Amino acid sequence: MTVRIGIIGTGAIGRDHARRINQVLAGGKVVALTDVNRESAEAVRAAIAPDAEIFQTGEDLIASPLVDAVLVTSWGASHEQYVLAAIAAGKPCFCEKPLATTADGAKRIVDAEVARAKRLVQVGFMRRYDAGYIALKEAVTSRTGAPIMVHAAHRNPTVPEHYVTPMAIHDTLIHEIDVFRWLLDDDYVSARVIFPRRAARSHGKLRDPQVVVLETAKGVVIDVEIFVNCHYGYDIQCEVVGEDGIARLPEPMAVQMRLNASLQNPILTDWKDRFIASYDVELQDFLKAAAQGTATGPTSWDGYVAAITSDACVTAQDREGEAVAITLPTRPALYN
């Protein structure tokens, strides 16, 4: 079965995943777009996608009976509208984070998938599909023993002026939020920040760097640092430290030279560069059940959870040094 596929929203991402359901992956293709600046729209059919019809909106796009399955691709804001009316229409929903921009909205979300007693929303967390952190998930549930402490880093090497402190949290942090729940099979009870001095490479609405501890509901204690100006590369570190040993994600594959007197190897500049292959797996594990008319994968409560985390998480930049109470509710029967 091929799935007929609607795309809201089909700027750089939604261009990109266009991309991989026409000319690289199986068992999709794009059959509809919209986008709230039609030339964008007009734009991918006319490159990526000829036989696509273009829609006013979002929501004639999922009501068409020309659509399966969508993919939420558009401005954050809308999220939540879009992955409703997919959830009400009962057709498979992809959607890149964040599910929603309010704790609320993703509550509201994980409430009509509830009702629905129906796993539809597939959320774009690809960090769970690198071949990197699935290499580590299974060193730490089999080989390192039972986890004590996380030590991780999150690094850009620039962002642009009107990228300000609490989106290091929202837009950077959000990541590893989600894939260390996933890598531990554990929930954040609690959260701090700690501000080091402000880097020279920092502007006036940022304080870069930060560190970010964590606490888990086992006792795993997880430290972060963002630093999103630290000029040299896009640089992921994440180490385990566990009861029998440590366990630390793989480096990306790059060419070792011994080279005008040094031992050197490149390090990438761009995140797309670093996580390109995990895209790719993601989108064909939404088609392969968007197929059977399901999803799978990142949930709609995985999305929620990270919501509610990343609102303690820039209550606690507000409040330096102080523990922010993580408080879950009960975690539905659907995503168990």
Given for the second form:
There are 4 protein chains.
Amino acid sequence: MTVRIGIIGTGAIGRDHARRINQVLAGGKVVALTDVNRESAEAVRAAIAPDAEIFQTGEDLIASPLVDAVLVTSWGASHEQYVLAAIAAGKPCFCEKPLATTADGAKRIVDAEVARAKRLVQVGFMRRYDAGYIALKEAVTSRTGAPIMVHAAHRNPTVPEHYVTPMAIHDTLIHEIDVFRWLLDDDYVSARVIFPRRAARSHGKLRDPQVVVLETAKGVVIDVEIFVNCHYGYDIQCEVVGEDGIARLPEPMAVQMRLNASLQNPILTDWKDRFIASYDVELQDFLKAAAQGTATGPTSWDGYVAAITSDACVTAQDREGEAVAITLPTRPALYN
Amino acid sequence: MTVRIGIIGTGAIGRDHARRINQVLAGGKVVALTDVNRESAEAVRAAIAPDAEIFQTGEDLIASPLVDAVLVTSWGASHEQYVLAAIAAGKPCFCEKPLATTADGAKRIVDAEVARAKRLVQVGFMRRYDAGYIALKEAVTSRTGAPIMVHAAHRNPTVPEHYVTPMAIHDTLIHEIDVFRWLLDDDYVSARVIFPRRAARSHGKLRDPQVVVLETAKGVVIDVEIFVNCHYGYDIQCEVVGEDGIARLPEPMAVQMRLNASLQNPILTDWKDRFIASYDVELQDFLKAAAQGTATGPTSWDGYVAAITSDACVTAQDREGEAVAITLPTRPALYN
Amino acid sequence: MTVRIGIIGTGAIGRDHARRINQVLAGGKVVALTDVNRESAEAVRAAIAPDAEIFQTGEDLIASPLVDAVLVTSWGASHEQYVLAAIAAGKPCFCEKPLATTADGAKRIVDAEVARAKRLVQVGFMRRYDAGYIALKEAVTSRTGAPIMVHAAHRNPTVPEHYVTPMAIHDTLIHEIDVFRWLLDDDYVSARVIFPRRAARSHGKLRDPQVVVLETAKGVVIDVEIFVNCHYGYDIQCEVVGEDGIARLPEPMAVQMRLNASLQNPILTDWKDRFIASYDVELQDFLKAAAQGTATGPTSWDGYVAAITSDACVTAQDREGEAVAITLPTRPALYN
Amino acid sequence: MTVRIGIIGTGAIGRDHARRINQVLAGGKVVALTDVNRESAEAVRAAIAPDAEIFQTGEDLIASPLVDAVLVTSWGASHEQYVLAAIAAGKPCFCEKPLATTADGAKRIVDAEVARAKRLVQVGFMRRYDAGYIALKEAVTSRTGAPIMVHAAHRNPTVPEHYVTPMAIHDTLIHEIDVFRWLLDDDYVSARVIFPRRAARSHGKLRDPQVVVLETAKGVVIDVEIFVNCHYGYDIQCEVVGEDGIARLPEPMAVQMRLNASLQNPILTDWKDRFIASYDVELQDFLKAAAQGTATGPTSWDGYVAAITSDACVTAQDREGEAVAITLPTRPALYN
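Output the structure of the form predicted in complex with a further copy of the same chain; the preceding block shows the form predicted alone.
Below: every chain and molecule of the assembly, starting with the one above.
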């Protein structure tokens, strides 16, 4: 069975997912497109999905009998409405992060999906599909003993002027927030932020770098360095310290060279290259579940918990050094 | 356009390619199957390709108008006849190695394809599609200066009794023979084999390990250790020494662990895991070219040169320590 | 000139230093020994220093005209009195850590040395003499740009029952406390301790592991994992994050092996092996300065600051999560 | 006991050994110096050994009752005469490589020492004292199973015009020739040289690089790349393949850095830095044995075998690709 996909939002990520579905992955076909900028949708149709119909609105697209499942890759502020509409229509829906721009919005999605009593939403937390994190989780589960600490870093070469301090949480740490819950099979109970001196390359509206310390229900302490002007590269580090030993996220595959008095291998500089393969895997997972009329992978609940945790981290930025409690509602049975 | 694929030979590799085409990759569909053991073809149909028709013979399958392109994954001795039939039918054909069991057989395929004046054959040398070798070739081209030497190793944990000395060339070194021609953009002029003492785990019909020294037209000296009873793992090493520096084939991605007084990461033990991702890429390449009615990737000529080189290496095993000349016919323009 | 050395305290470390001076290093000779257990001193004389005279007390030894310079390697609680006596006698004195068991005791030594207006004391912080830390300091100074963060770990396989929580500071973290001041050329302004859940191997009187967060006058944030029951090995890690890049303390030299499906190299398990070479270098430095009647290397002031910082860290253990201020007196000019 | 040392030849290496004895190591004192250039000896006396007497000739120095043991660090062509004189005088003698400039010369030394029936000569093959090779030998002995192959490389950034092809053996490979005999506890039976194309940086009198293949009595095959214009650094590699696994010579300790989109650590460029610590250890070993009136470490026999092997390798350079037999006389019992 070929899953007929409608894409809401044909910007860079929507276009790239269209390419994946039509040119890379088995099992799906892009049959419907929409974008607030109709020309954008037409360009994607011309280049990638010649058979697709273009709809006026996301709601129209979702309602169309042509469409089996929906990709929400529009502007973040519009995600909630489209995801709710897809749930209402009973259609599987892949939603890029954020699930909603507020925790309340994410909660409305959770409530709707729970009311429907069926998993229909997959959130685009692609790191869970990265071969490195999967191998790390396997090592943590089978080799290192129960986790006690995590040391991590999220480093990026540079950010523009409009990137302000809370974005280090909402746009950057958000990936660690989700993937560590999954990695540790645990939830957060508090967040704390410690600021070193500002890096010279950090512009005035941004306190960069920062160290976020998260504590979990099982007593794991996680320290994450966020350094978005680190200059040297895009570099994701994660080390899990367990009862018996330590496991470390693999470095991306690279050619080791001996050149100019240096033993070296390249470090990536563009985040788009780091998890490129995991986007294929997450969408393949979506197509497979959608063929069964359901969804798998990161849930609405995961999106909601990420939103609650992010809010606590931003509060912790304002209360420098203080532990801010993170309290989660009861997890609905649908997500167990 | 969906390329309609017929598969000749539904053993392990044929079945796996059927899975790739129907469940992993965009652009193809398995519509026809045949195997000397009809039950095998029926099993693949049942599990993976429910819409496929089963044919009595490979020739029937090739001739069928249902079939746009052919995968030859049958017993090696039958490859030549099917590839020739596919060329005669003007249909793109992916042939697992060996292209033919003799250099003469491979030459007949080259001649047929040249007579047709169109590339129709892709040989299954999947290492050219491995991300590691591709990154190595990029490093050799752009960073290390012109190659002068290659140090390589092909190690395997253990082999069964029926694996005799020449198989170290035909079944094992064959991959290095092809991939180094591609990596260096060069051809071989001689082969020499040096035997250390036999490893304790080597059985009586096999001289294991061995060191093969190849020299190329451009003057590159390549030493390859072949050690098929190395015990510790399946381990492929390649280091290119150039005018300005050295580049090394990446190790497979692995989680680094600190455990039991040891800093360690796993080494693969099964060859099937080592290049698993490259099989997807090579078949994607085949599907893309087949949609245009042609073939790309490793050519019949490459298969023919590999056969000539292998024969020289086997001769060199019998003339231990002696350099055996490798003389190639003129390369037809079709393969430039 | 050969410096005539008297050793106060001939336990394991005193004996080992006697061996260094008489059998490894140029420039010194052990001429005097004393120990509360006279048999211990006699054993060292018999094995290592046959010409040495045995004294009744440390004070006698220090006063003897036979002795040019003194090594204090006795029980920690006795260090202060011997160092003060050596200063009073105007003789160079190498004192194993701690310089004194209290900050006040260390201050009395600083005051005495300042009153004498001459450096006479070297404290046994041997990490400053480790080739790895020296290379790291060079990299931090010349390559990474100004430091912003340090991520470190001090891991030890196991500790006995008598090792209680504050010893993680006084006996373990003390090395990081000193070496980071030297590495960063900076002083601490606060300490904070965060406790993950207790490791299963930690006995009841010890909260293990712990994360100590230090902040410096220049705004550097340092996180140090202390994990003294980590099981897998003795492992010292240090990574300095600067404006332009990151430098990491070298791993101890080790043979990389491919064995049993694992790429591995040994990790040390005994702290005595980790900095073994640096003990030679620090004593060589002492002998060289003592030949000039003075001392070099880690100062009394460094010992005093380490004591003040340790006290703050222990307070921080009791006020979990809270930043405890570290206030230092003005540094006397003698130590600039 | 302090061993009174006389040094014959006060050039760079003689001077450096004088410094070691007087300023670094316990147990020795430089009491006598001589050099064909008297000013050189005087300069060393002034800087390092103020109490040393300067002799007119090496023979005078050896004969002097002031001198317990001798260091021969003069011009290579003069080594034989001084070593023979030291043996005649019954004094322990450390001789820098080569022991003699011909195999016959080395044989005369062996014969003289055997006639004396006492070990008096240590040859300056310092790699046996390198901590990396010692750890490798330990790994090979205890972990990898019996050796079958060795892959090695000796790379140097650049050489001057006067460095001609045979010097790649006599001055460069000589270290591998000795250290592999020791590492494997084995002797050579043949040598073969294979030349790739000449590197662009190689001047006209030198064929660089080259691959030397040595076979041992136990059937081990050793390939060594010699590349003295490799440009990128001074880099010594050695990998031993055994029945159960592989062990690799440790890389020199280095700070790993993340800088400029590169994960890197420095490679040495000057050979003098690579084995610097091993010079201390070898001389310490000499002093210790000399205090007992004898010698330890690499023997005259080792020097003789190295000379025979080197001659075979030079012959093999002239008979490109051909295996040249290496036949050793019977080893005298003194060297078992």
